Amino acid sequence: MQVYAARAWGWRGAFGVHTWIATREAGAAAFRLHQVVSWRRPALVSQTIASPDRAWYGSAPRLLADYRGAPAAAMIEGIEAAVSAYPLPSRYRPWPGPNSNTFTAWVIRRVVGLDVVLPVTAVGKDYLVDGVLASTPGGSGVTASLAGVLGVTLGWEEGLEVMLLGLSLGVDLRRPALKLPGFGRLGMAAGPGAGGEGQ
């Protein structure tokens, strides 16, 4: 089970990343890739693919989470159920959401044991589909958000992030770094492991 982020296509890439989730059951030859895209019409897409880490329209992906073995196997059923239950499969707005990052964060929040710190450049991750308060995708804190336009996140893994007009600015005291809109993380690299943050 893996989660990826890559710079978004076109002008959006200057501000943010596109995220997706990939799963592969034991013994399977291919991955199932889950994402929300919006080319002709917004759509939640789940497809079979040989390689989950292909470039996203020329942008190299960064691995945000990697679960293997029994932990991954335990999550796959929950991921499939959460993907099927996503309440906005036909809605997409690049800013402030809902978008691909809203979808990824929504799924992560609903799968026990799946803790992923999405990058500050994942515009739309703080667009909360069902309320104004939710746990962070990293599972170690809380996010309060008004329609993805104004909000705050505080968590052990995430640090402090303040969101204004859909863009987030933050600081990570655990692994000292600034989190800047468009640029991403400046400072100590995020810790390796299942819930590592990137970009």
Given for the second form:
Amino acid sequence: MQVYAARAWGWRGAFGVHTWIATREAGAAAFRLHQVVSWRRPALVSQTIASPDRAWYGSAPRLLADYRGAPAAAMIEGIEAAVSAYPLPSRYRPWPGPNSNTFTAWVIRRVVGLDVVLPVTAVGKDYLVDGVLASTPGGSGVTASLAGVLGVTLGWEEGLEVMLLGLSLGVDLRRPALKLPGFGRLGMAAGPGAGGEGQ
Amino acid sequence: MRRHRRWVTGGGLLFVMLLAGPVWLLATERVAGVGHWAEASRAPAGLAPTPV
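Now the other one: the form predicted together with its partner chain, given that the block above is the form predicted alone.
Expanding to the full complex; the earlier chain stays at the top.
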């Protein structure tokens, strides 16, 4: 089970990344890939694919999470259920959401054991579908957000992030780093592990 | 008046912090976007496990 991020195509890539989720049952030859894209209706697309790690239209993907073995197997059913239950499968709005990052964050929040710190450049991750308060995808904090435009996140893994106009900036004191729109993480790299954070 | 100036300065600084990264990335052409999107690379990055 893997979560990827890659810069969006064109000028949007200067602001943010696109994220997607890939799973593969033990022994299977192909992956299931779940993502929300702008050009399809419904925007939510689940497909069977041989290579979930393909470049996103010129941008190399980064691995945000990589669960294998029993922990991954235990999550796959939950991921499929969460994807099916995503309440906005036909909606896509690049800013401030709901977009691909809104979807990825929503699924991560709902799958027990799946903790992934999404990069600060994942515009739309803090667009909360179900209200104004939610746990962080990293699993150890809380996000308050008004329509994905104004918000704040505080978490053990995320540090402190303030979101204004859909763009987030923050600071991670645990692994000292600044988090800036566009640039992503500047400073100590995010820690290793299944739920690592990319830039 | 001084408080007003402080708010304006703070707001301006915040605005610069929000947009500095994206503007720099665009100015230095560090984002993929040249040519037609259908011709952009979709090559695997070698990050996915191979089937056993």
